[in-house]
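Shown here is one chain on its own, the form predicted on its own, set out as structure tokens.
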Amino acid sequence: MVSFAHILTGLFWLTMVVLALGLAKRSAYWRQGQEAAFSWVSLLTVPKRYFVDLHHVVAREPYIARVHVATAGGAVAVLGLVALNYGLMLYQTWLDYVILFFALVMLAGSIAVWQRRRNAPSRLSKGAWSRLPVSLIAFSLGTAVLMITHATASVYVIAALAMVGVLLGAIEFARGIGAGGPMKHAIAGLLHLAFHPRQDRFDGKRSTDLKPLNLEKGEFGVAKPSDITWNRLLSFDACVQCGKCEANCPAFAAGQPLNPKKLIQDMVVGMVGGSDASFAGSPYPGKPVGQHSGAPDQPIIGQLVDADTIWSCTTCRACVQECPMLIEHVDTIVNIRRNITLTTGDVPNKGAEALENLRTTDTVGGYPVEVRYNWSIDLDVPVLQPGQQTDWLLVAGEGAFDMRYQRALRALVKVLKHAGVQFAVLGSAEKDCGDLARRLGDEAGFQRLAKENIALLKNLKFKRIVTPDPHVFHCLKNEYPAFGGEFEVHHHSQVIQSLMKDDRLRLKASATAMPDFTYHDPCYLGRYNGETDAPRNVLKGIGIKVVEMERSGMKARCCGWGGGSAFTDIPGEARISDMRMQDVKSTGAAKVAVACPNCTAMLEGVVGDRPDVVELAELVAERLAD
């Protein structure tokens, strides 16, 4: 006679025959990308992965992370535990007691998952996700139920019932896979940990630098989504859809076309083929649901995607911070306007115009090298010569062409100087640095520039470089080692920081009290480079007080200037830069401290009543005793 045990062991190995189907499908779909580095003794790493490296993210809502470890934590066990005492037909009662344990853990964190879906944040998708809680629930009290009839002799319909509960979880589990299911992320999640397109992610690394293309081997980014690498179409599909993503994504707060969650199922469906129709979250502002498709072989731009909607991008990498997948969103985007730019040209509104500047002048505004430094004229600043030496190289960046930018460089000579710092600045052989032309796809003209400065510094006899500008600061710092260029590079605001702490700078009495301050992260500092200490030290240094925003540090709000949005000038409903300037308001501050020519721009040009814009550097010579 055929028990519920023998019934329990069947349909273990049918789901197991189920779910390898489902995973051979899904796997099919990941190798129609191209070729990525590969070892199988990657997948030895996913346990530290999974429980060391991705603790500090999931961590950062608490409660999720608790439900989150019932949930996954007890139907791995229940799995693991049913394959051992049905799945080698053991029948251990006391096994079945443990099984019941783990199950009743599961239910609970089930339960307070449908909880959670009741009253759902609007980032959450809907569709299947909103099925889901009620499989779990079926899945891990119909376990439950089947453990305790078992062990008390089989009470027989309400086994049956039980079992009705356990297919049910077993099928969202197993087929799910290979149809795209929400499970889908249990198996591809922890296999794109083993696979992720950035493996120095897990060794401490921010790893924030964009990749190069191989341009004379005829990489020219993304056009379809066989373009993209088989490791990343595999980490599409690790996508939870919690839209923590979309709720820090400024383009998205800004009404402008782009939601990176969706822009994530997006390629999903270019993947597989067909359209967004079933799409359950929230759309791209001003673009209905189910009117794109795609298909692995199609273009993405004018069929899958809108080209608003990949020219949104800000590249602030709040996208991929709040991921709880380690999803990398930005280089998506990157290599899909790479193919724009590299093969068409046909980038928006003023972004052309400075990408024709960068090739004919090697500035952004189109203006002549020579006047570069003329802000420094009376200041008596050495321009460093072949030959000569010194132990700071001041690089200024594009913003020394704009004249509220001047006044913080002509302060940030006035703290070096004080400090005696030795440095000098290039003069008129400093070209662009080339990141705005890697944001916007002109991946040749930003090699150009990168290799050409690689050579001019080789050059040239310096310790350290310093830079106000965050941008031009992480593409020396962090890109342009690729390219042979090694050079030890910091920001303004640690070699103040580091000047205070020496006591090299000598400042005055306060005559009054100052006003209260708030302090805007630029992302290029902060989420690309990981400082947001020494600006807030430099503060607190010259006794200024620092009201934080909500969103700040790590979680700043982007000033809407990165990845070339200044020049693309995507229209939304409202400027980014008008809402990070809200975000200022907020905190009641009469002022905002900045450490990017770049933000200062973007916040400066913010109208109406407003707190005053105040640069790092500027702050500091203003409090110097001499």
The other form holds:
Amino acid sequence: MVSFAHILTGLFWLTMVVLALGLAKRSAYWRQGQEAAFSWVSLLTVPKRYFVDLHHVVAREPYIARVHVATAGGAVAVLGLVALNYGLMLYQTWLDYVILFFALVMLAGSIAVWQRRRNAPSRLSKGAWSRLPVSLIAFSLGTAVLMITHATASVYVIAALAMVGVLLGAIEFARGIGAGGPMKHAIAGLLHLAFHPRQDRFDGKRSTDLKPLNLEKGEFGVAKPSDITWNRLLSFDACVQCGKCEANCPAFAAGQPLNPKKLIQDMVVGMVGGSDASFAGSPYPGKPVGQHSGAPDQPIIGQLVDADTIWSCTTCRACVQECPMLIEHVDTIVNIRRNITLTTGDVPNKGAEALENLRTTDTVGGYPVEVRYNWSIDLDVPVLQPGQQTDWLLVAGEGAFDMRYQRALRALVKVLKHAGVQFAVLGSAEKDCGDLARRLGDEAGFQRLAKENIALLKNLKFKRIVTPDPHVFHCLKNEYPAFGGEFEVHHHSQVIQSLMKDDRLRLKASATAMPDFTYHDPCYLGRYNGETDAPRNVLKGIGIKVVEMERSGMKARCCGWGGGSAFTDIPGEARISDMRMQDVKSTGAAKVAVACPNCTAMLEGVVGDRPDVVELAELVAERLAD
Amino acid sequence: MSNHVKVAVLVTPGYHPVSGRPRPAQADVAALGVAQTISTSLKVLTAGAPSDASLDGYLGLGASEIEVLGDEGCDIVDTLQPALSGQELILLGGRADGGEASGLLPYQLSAQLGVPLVPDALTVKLVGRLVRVTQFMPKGLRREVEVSLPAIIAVHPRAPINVQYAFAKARQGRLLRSRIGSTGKVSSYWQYEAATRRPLMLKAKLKQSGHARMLGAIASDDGKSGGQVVKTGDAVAKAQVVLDYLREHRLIDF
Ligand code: SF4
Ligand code: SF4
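Please move on to the form predicted together with the partner chain, as the form predicted on its own is already shown.
Following is the full complex, with the preceding chain placed first.
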């Protein structure tokens, strides 16, 4: 007579077959994408990446992390042991007790998941995700009951009921991957860790994976889902719809038509084909769900996603920072922008004008390059000529045309001179670094500027570059190497920090107590380059106490400028810069220190009564003796 | 239907007023943009020896082929005339960034081809064999005129157009060169002089921070500063307040 134990054996192997078929189906979707570097050996990296890199992100919410460890850990242990005891038909009673233990651990985790779901924050998706805890509970409870009865129950009703529970869970798990249910994240997530598009992420490298396009070959970015590389398609399948990206997205908070979670789900829809009607989370603000659809070979823009969604992103990478599945949203957004900009030029509002200016004047604002260093005429700042040599090359960037920021630049020059730093500027030879062009998808414009700048810089003799603009900093430091431009680049906060450390700044004895300051972290210095300490150390060094905002450091909210948002200017209900100023105000600090020309401009542009916006270098310059 | 009409667009090399770099001339860009609303197959022409860099912009704006006629120093009207004889609708910028294409060219072409000219066009619509043109007039006035084909239309630089530069289009576009000899009589009349400009000193009237001035200028509910926040009344009453303000500050002239 066939016992429950044999049924379990059968069920286990059936599950494995369904799982394998599902995986084959899903991977066929991924293979629609473009090629990317691939090696089976990457699979060996999964345990370390899972337990270290991913854990670092998940552990930011300790309770959820523990719940997940209990549920997923329990489930993996149960499956492994069932494979051993029932899959291989050992039928050892003592193993049943071990399985029972892990089933109970999983049950505890599942109940906690269910509890959390009952009061779910709005960022969590509903729909199939609400069903998941029930399946998990059914599976763990059923397994536990079967193990108590050693799957040979005399009370057949109970055992049969337990079997139904196990079956429910097995279906959820096994069909998850093939049918695109919530449990697909388990398999896709692990594979995503192995084949992550940005492998150096696991070596602690931040930044992006904006690969240079081969324009000669007619590479113009992503127009349809099948233009995306296969490992990015895989990464979209890893999304657990936790909405952490949504909760941290400044554009979403401002009511602009962007929700990074929905965007990732839309990419899944595009990859599989169909409509977004079954999406069960917060929509793009102002855009009802169910009116867009896509297919792998259909254009993304207009059908699947509206262009204003793609233009709303500030490229602040808050979503990337928060995503527990290590998905990189920004690269995909920029890749889609590249296609729009390069093939139609349809960049909204002042974006197109800024790109036109870059093409015709090498400056974003359409200024004559000859006047870039006019603010330094009376400061005797040498212009570096070929043949001459200097320690530091100061690159001012577009901020040099802004009257507000010129004060900060003058202050920086004062500080450098005070410390006896040997430095020079590029003068009228300086062109825009191309950051804005690249973020707005004008890869052709970016590559031209990058190549011309690299040629210029390689012709000059200097040891290091210093700039007060985090966008210039990031661009020169992280994006020029792909074009053969390897330079040692420092942000001015880092330089001032080291000048302080070497005791090269003599400060006035402070006469009056400084008011409380808060510090706004620029995305391109913090999240893109991990530098959150240097500016704080500088402020501390001149006796300023920093009252931290709730969202600061690596979690800082964007000022709203990045990614060309100040130019494309997609309307929302609020302005991101106003929201950031509200963050500033709620600390009660009297002033806010900034370290980026664009943050300065954005926060200065907030009207009404508000704390003063002061640049780091200005604060230091004010405190210098003599 | 409109595609049956043969539409030609004349373009010229321009330069950026700040950087002096070659680029399309803005009025010709407007002409190209307007032409694209009329027909999808345009014959785009230029004469003389423009640099590729200045024509690249037109390609990027959607001109798939540009025929480059004539040579350095050729007479533009003489060179263009044979190429234009079969065209029914000819669009061009009313004024280019410099050289022979500035100002007189539309009139000369009109005289030589014996075709009527409509200057300062903002929008152009084909209605059968008629062309309906909205013309730009000073002080925001507009005028509608109609002319029958064939016609030359000189487009105003402020014409509302919806074309953007796209790198891929610029790469796909082609320049076709054919050399036609001509006399070059007009260009010899030109004389070039350097422009002189005296610098203007700027002096701030008030020594106030930007933020302080902003606070002074913007309206607030307490009525202490700046303007006035109107929250009551219907749209007409609110608009009246704005209108009064503009009149009071002589920002509108009627
Ligand atoms: S980068 Fe910033 S603005 Fe863009 S989707 Fe992510 S969180 Fe939102
Ligand atoms: S993209 Fe990442 S952060 Fe956003 S919902 Fe998916 S898993 Fe969560």
